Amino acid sequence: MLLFYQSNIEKTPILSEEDSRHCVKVLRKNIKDKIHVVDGLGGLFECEITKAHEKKCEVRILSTKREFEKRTHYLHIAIAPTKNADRIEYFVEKCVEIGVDEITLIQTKHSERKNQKTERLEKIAISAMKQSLKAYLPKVNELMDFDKFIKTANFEAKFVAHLSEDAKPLKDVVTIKNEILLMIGPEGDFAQDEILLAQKYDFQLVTLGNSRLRTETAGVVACAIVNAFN
């Protein structure tokens, strides 16, 4: 199966651009094959194509499935953008395959990068939505101060990653929970004060195994590991 994307698909049956352009063009498409669009929000649709035009291919919903492939629970990871922007998008990329909800970008103390495009990680959200045959496309937050974003964090399971003696292994200590934060910290980790700061709030200190990950390879590890036990 191959997916295309419409957020608004039930109202306004047309492709995108793109994906007119790469139905039609490349897969060539044509009057009466069937494809599949998801909205983002749980709903696959069967559809019909009515007008094969490259740039405003037109359909026809023959069947909806809700909530497809949902899980039982809600996965926000909080993350450091790296220093290489296409760190942080392959993060963004295979975080969306394995599964998860939500991902905030974080500003601290240690943070080499001071600003991140999140359009451009949208746009990864979404085609890595399609490859990997979801119809949930996870919300993308723009870059947030560390201090601001622990203060109104409000979730059942909070954990942060950091390379702390104090901390546990995060696949110990995870649990089925209905929603989970995970954060991330940047290449040179978080400052102690933030640590400090994540404990008052409730934050608990975890580890992701003994070796010392990039912090992209951290997000993603975190997310395979959350997703296995839900």
Contents of the next structure:
There are 2 protein chains.
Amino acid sequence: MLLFYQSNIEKTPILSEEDSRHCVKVLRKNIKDKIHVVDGLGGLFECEITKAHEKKCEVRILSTKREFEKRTHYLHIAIAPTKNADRIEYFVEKCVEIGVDEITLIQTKHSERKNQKTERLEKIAISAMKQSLKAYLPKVNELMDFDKFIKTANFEAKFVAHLSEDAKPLKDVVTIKNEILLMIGPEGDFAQDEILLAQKYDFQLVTLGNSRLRTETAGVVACAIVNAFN
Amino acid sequence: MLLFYQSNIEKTPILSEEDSRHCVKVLRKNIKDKIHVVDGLGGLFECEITKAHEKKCEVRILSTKREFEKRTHYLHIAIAPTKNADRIEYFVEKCVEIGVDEITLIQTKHSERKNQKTERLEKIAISAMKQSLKAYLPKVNELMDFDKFIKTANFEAKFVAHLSEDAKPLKDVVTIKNEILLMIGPEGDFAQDEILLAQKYDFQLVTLGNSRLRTETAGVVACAIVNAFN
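Given the form predicted on its own, state the structure of the form predicted in complex with a further copy of the same chain.
Shown next: the complete complex, the earlier chain at its head.
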């Protein structure tokens, strides 16, 4: 199965310019051919092409599945942007494949990068969603100040990855939670006062194992553990 | 801490040309400066520079730690090379960071790539070992035929990642094993007769969750799950 994405497929049954080109020009689909479209909100639609236009491919919905492969938990990962943009892009791709619902970029004291456009990350998320046959598109939030994020984050279970003696293995504390928020620091780790503030706001310290992981690797490992144990 | 690599440091206490340049030219280290060197076999050596040569930096060993952060298990991942070389390179980097002991590239029926040089993968493994402060360098084996690999692989616990009803979650079967061999198939998955052959040779079918993962993502997720337990 190959998926196309149109967030508003029920009201506007026309593929985007990019998807139209891929569908009609690259894959040479034609009128009456069947394709699958997701809306990023859990909807999976079997469609028939009604107008095989290279820029505005029109379709008709034949059947609809709601909440397609809905997960039992909601996972939000907040992560410091990496110095090298490729690395955070890779993180987004892998987490979308494995399973994540929301990603927020956070500005911490030791962050090596002070800005990060989300537009490209959203494109990567869409592509990974299609590739891994998912119908839910994770939300990618703009870079946010650490303090502000900590104070407004309202989740059932809140974790911050940090190497310390108080930290418990993520796999041991993450079971049977509906809403999980996980924070991953920059290469230089969180500052000590950031950790204290996080603890004040009920974040629990967790470790991802004994290895020293790069930021983006820590994000992917955390995502894999949550999805394996929940 | 910053690590340099010299597999034969005890007999030849001279850094490689690349490491010498990095140490002397980039980091401007000089005589009597202290550096750390690993031998890839578990040895971590504190050294003092005795000759700050840009191509042949000479050192003297001050102290030695054997079996530095030795893991309790041995993990061998056999994986089909990806069409896009970047993706298998990324897999090697991430697994070395997370923790792996041996990687074998396997030639399967549905493999999209029929050759893969290991030289570049070895370089990536060395770099990831240094970056993640490890003293063991994983072995990267040349591309090997699937059938031959299956028949000669001798491990306490052998798993093959495959989506089927008989497959058990990797996390449930991987606990308390000393030697783990895990096979990850190509994008088009293993052929049915390959799965049957693997089962004949005592490979157990495992799943890595419900998501459809790319080959390299499956490799990283499997590595993360094994290391979360062991």
